[in-house]
Amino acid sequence: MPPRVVSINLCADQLVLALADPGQLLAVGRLAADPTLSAMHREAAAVPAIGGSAEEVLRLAPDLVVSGAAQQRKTNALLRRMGFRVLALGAPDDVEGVAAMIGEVAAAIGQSARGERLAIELRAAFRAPTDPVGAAALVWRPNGFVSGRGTLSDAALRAAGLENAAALAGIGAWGTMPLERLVTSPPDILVLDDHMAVKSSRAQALLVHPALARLAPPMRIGTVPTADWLCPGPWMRAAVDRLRALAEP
């Protein structure tokens, strides 16, 4: 019999929702049902939601807890001391790393065949096109945070036929692109997360700075739904499709 599972991490929630049998999940985190953050929000709505505390897990008595290695580090340690089996997931930022994580979760919950299919879907979502657009796009996040070569954002851009402007600017896997640098050397396309493009914090205010409007046109500004690529998985195909649409003249 497949193990009964509780998930207490947003990205883990989505993986187990995609992999588990109906009724196998005892609970997922509350954020899993938020359509602005979760690509699996419809599936999550049919599963009980918890806040993710050790006390809640104890009451449910699952066979396996799927969690985040960093975000729930203290809770994981407590659950292990209480005798629970905990699978703590890292945050791989390349396609093969995510495929391996899918396989690990699938094996742990007794769904290896489904995991293999999901990994195939993931690789297909990131397959590079034979006719790349060639335009340069910058995925720009709060505080000017950008992802360079070798990241999932970079892989999504390349799968959409686009060049990663952060990588072209010499930025490594992670870095920042100050507004001043962006204004003096704008990309062809500026990509924002949809729920980030609001002025709700000083970090997010950068994304709606008036200087950006003066760059368009010729620079195009578009958004990708945050839920489509906040967590890695085959649902990122929707983000790639959105990037392809933004690339169209």
The other form holds:
Amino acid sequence: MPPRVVSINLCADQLVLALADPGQLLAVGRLAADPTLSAMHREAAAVPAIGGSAEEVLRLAPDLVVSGAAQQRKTNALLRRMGFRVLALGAPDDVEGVAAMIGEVAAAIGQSARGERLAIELRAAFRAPTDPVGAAALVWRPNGFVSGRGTLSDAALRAAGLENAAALAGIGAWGTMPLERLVTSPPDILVLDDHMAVKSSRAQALLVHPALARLAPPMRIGTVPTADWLCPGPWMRAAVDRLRALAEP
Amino acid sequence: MRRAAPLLAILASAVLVAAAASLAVGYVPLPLADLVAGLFGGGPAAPLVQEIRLPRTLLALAVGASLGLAGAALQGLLRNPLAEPGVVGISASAGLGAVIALYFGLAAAWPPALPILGMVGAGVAGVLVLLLAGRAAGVLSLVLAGVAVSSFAVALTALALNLAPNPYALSEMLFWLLGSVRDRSFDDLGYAAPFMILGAALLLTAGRGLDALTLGEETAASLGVRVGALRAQVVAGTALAVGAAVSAAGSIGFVGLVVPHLLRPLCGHRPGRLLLPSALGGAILIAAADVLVRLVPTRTELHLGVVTALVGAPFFLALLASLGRR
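Show the form predicted in complex with the partner chain, please, because up to now only the form predicted alone has appeared in this conversation.
Below is the entire complex, every chain and molecule, led by the chain shown above.
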């Protein structure tokens, strides 16, 4: 009998939805069913949704609570005080870290075999290509936030055969790229998050500044659905595939 | 004091009503019988009521009381109706201290470091405001000093969150700016409550001195009040009460402004008489606001500071306008 699980964190929700047996999940967070944020929104529709308060968890009396280490800090402490087993997930910044996290969650919910399979799939999705395109891509998020060296977005870019322009510019894990610097030395491809996750590209509409629109062409602009790489997990292969498609000249 | 007794009785009853509402409202429907049984011993609801709702309610009451009381005492000390822990920057500085304790590992190594650094932050801001705004602070100089101290502390808090190894800096910032008592446990209450009680004791015993101070510093001194000691007592009491409150619940604005003002006409214009009613009023306001944030069906729970600002900001502007006309 696998443990009965409640998850109260968007990223934890998606991992347990990917790993657990149907019926093993007593509830997941409400955001898990939101297609703009969650890659597992279809699976989440079949599971009861909760707001994530300690009260709701207590009523469901799960064997295990899966949660976020930082965002649910207070709720985790309260639940542990009451004797619940809480698995609080960190935010891994490389593929091995994600694979280890998948293994940890899988072992905790009694689905180790499925966890191993998903970890293998994840590593395969992030394997470096034999013929890298070599084009420089910049992941550009609201207010100029970019993903530099040592982030999962960086790993996804390199898995797609792209160079990370932010890492080339010497930006560490998370930083900002001033618009002026971007305009002075534009990347080959500008990658935007598509919160709407619609099929047609909304890239032009997402551009926050007219100066960016004047760079394209020759700069190409592409989007990755936010849900595909907001949280670390096996669904990130969709983000890598999307980046590979963008990298095609 | 005879006139104060009915008011205190009414406020105390309202505290009990607000506390009962705070215990009864939550994310899980709970029949009244289960709630009562859970509160006083056994029954299936005991863990929910005793471990989740009760510490949350008690913390809301204690935080509200600390803020209301500190507001009333500061208004008496500075002889300025706009003085309030949030307006003068004490809350924001307490938040800065708490953030430093949390994100640089001090609180993990030794839990009392969290309220202690919160109180240090609040104390530094209290002394700064006294120095910047002068002893009998004018409206303008007090508000400007508060704006400066507050913005500085908020900026340093953002800086600390950026420097700390913390990928959730932006969402954490919301908590430190707007406050919440969501899912707090008796551990959180245990670290903060002793300091809040000590601070409240210091502030409540300052009443006689504050009454004398309304006559001016020289008259107060001639009545045997040591004004310097009084000032130190109020700043220390505020630092303890507000510093501990903010380290547990984030900074929640406007409570110390709104509550004393609503109660002043009912207490007469002696600041000493206003202290205890303001503590009770603050407790009522925060407990009620915490009921409201659990009832409003938002996607994530509203922060308490949102509710107090929605009430308090128009109030603050109206007050400022009426002071300007005077």
